[in-house]
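So this first bit is one chain, no partners, the form predicted alone, shown in structure tokens.
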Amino acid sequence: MSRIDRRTFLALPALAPALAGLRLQAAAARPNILLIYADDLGYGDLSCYGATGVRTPNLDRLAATGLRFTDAHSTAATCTPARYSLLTGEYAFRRKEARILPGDAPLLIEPGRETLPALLRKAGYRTGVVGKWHLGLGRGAVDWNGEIRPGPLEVGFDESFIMPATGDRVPCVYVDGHRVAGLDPADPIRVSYQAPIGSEPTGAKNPELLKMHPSHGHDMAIVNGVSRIGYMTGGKSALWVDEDMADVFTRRAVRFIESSQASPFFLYFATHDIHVPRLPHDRFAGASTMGPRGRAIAQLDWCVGELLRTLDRLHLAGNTLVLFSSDNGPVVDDGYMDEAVEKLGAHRPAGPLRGGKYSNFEAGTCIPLIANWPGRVKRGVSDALVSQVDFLRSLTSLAGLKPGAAAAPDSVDVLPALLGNSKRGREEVVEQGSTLSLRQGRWKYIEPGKGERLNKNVNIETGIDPEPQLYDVTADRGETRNLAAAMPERVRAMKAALDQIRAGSRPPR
């Protein structure tokens, strides 16, 4: 052995800790990202946000060891628009098609666009989506019996296992990649949102076949004893069982994590819970006094716990950023007679906020947000103003990428706020209900609109008013005092700012 070789050989043990440190530093530069996205979960629905009618120990632990946000927002008070903004970094009001989609709608996101998963894949991430999609599939007139494309795999995901739309909409099947999972070719699927198909029973004509009855709408095709929105025949071997859905999605999410250990991964785990129909597994029968809605919250918490335990088991927790949030605010009766209203008790799904799902008031978009990354996210509570539209630029910044100038037009890099390194988030954010609202710090402006002030189907205030509304949401979190008449100059200034944002002439701040 030469003198140089001998010196190098003798130095190797001393270099080992330094090399290991470099490897850890390189890994920390691109942490795994687990984004858990609940459905219709309100600001007050978790025990770490004040709920007492149900316990959420796994989410409570995530909040206790991480950062809990009190002024975080989805971009819209309904699901499809919020999910569109989350993945594209663009306010959904800019796309007239970005509304609550039927189950047979074409794909809303253009293939080739710089989406959150596409950019993270470019940065070396393995990307996956498991759970609710509700952003359309195909190019219209989907053939559910063949290849279904474009879909999640064409907008940046390496792996996809989804429900096409919602639990209360047909088709009631899982789509694995480009095909319906478990489909028997001899029993082809047919779907229609216009007229009944064949002589299949419906909720409207055959209520005696139902184990859960609709309170309004939801009276078409019957699947698993529940009538849905839309008509469907065939595909019997592929139909989901609602009570098993959380288990099916969670197992698939665990499998994705297990198979993605060799590289950093991004998993978008979009739960069905706590959307209607609420049919949690029987093992949650005693988990809440609030009936199926409370048990669905407990089931959601169990799903979170299973994923956290997987990270711990695989020794991945230390290098994984976990984000937990919801697509919009809460709704109690959203179309089924499931005792959610009767057993609500003292529970306040929106906490101190006014409104809920579908509403212009804060409960429509102010949602739970928890960030957790051991050693990197500071523990505590943050009142920084942040929006899910900012996840694209914030998370790609974390991965060392910067989107192109045309991508994510409304997204802002608020990574310091998400990690707890800054108390400031956005300066202003748009909220989409039936009309648009603008938040600037403590002030909220709701533009005038036409329509009913109460959505009678769900018993939620819409926030629609023919006159402008202005609230100080710091001093008046419940939006009880409209200050527009007393502060006309602020109303004019915020209206002008909202008009500029709508026109795309005001850069995101």
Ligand code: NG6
Given for the second form:
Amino acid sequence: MSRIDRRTFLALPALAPALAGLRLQAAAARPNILLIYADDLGYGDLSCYGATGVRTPNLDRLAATGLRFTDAHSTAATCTPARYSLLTGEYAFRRKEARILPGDAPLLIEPGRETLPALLRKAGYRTGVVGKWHLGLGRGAVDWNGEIRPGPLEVGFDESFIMPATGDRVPCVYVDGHRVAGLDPADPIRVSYQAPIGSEPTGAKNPELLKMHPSHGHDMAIVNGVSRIGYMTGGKSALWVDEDMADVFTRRAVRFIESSQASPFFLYFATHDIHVPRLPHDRFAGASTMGPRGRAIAQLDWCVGELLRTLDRLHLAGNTLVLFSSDNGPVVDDGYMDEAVEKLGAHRPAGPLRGGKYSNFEAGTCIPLIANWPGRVKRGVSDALVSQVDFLRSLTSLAGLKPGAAAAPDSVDVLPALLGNSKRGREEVVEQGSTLSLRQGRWKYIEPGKGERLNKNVNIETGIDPEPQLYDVTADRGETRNLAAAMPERVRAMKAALDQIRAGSRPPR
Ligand code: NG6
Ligand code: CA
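Next up, the form predicted in complex with the ligand. The previous block was the form predicted alone.
Whole complex next, starting from this chain.
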């Protein structure tokens, strides 16, 4: 051993504290990530985005001390495709199965895939999902009475406590890890999306048993006085109580945070609010002038407050990036007579945007996005164009990973924009409504399609038109003037770009 080597060797123990310090610094550079994902919350549904009829003080504070985005998008105007993209960094239109799934659909994400949670886990994060899943479970013909797998635990989550699909779809039970929570084996669950099971009452046959009536669809199995989509029997001890759901999820999320202090954590907290059926807890009775839809927004805000208070109590707030967003735009009547239409008043769920859930217009995918990390996310408002498909590359970049090109094919690292260090997000992004649209900066091209212009059930403009549409969403946020005929060159160029993206021959930018 040379003299130099020898000295270094002898000095190694003395270096240990410095090395430990470096490790600590690395840990401090990798914050906890709390991703709060609301359901069907529109661009105009929070008071910090202009809501009237309900106040959202916790989210308003999060926005006031963080960064509020005005041009952030989910990838699709419905839940399953939006969530698929969020977790995989791949546009959902690439997967024909990625459409609103029934509660007994197989898992949509291949186990072993480099998902957002799987990558963060690789980077040393403890990962958890609490809340709405809606990405399928098992491999088809799920046995709800046995081990339910693959599921969240097979695609990157260390802990999972979920509702399988939606609040309005059977089975109306929580799945904790691989099993239905609270199930009595003597009362097995059976689920069918085809035909009634036995002689159980249904919403269609027994409206007298309902405390909330459907306006369209939703007339099958009755659980907790509400008829749902799909049929189920059994599992009485495991059935959820809609009014308690926000409390159940929040308690579980708080427990996850409390038990994840040894390493950085990633918590994907996907609320049921404000999806139908809207049955918030009684304590929100006076919280809104808008009936259950407004009260569900108040309840959502309360959940956020509880999680933020938990971070404060555990002294984690300074080292936690909180992201708040929604999976798709707003809908007022989504299938239940819950006074949402009658009591809407002056409130505009989509703010200045046209359309809503299911729509090609901007309200379909342009949703609230708030980023907050004290001292690290700049305060203010950002007009950067960002998409949730970018969370994968942006958050793994924050964690010090750079996934290969095969993973997350449509994701762009927009971390500087998410932290407020850059005003620029993406150059272009696809939005999936009934047909596909392409945004390039201020321009929005909606490809032609066939179908009704109005979705009469939900009273939302679909944005479908047999002719191409082109809008300047900076000058004309409400998409009122179709410039396609006046600007055929731009239409041609944007159509060509969209075709390349669809074919996978155009790198995300
Ligand atoms: C629709 C449901 C709607 C809602 C939606 C999924 C009917 C008539 N409508 O099919 O109520 O459940 O699916 O919403 O059944 S999402 O936010 O999960 O995409
Ligand atoms: Ca949704």
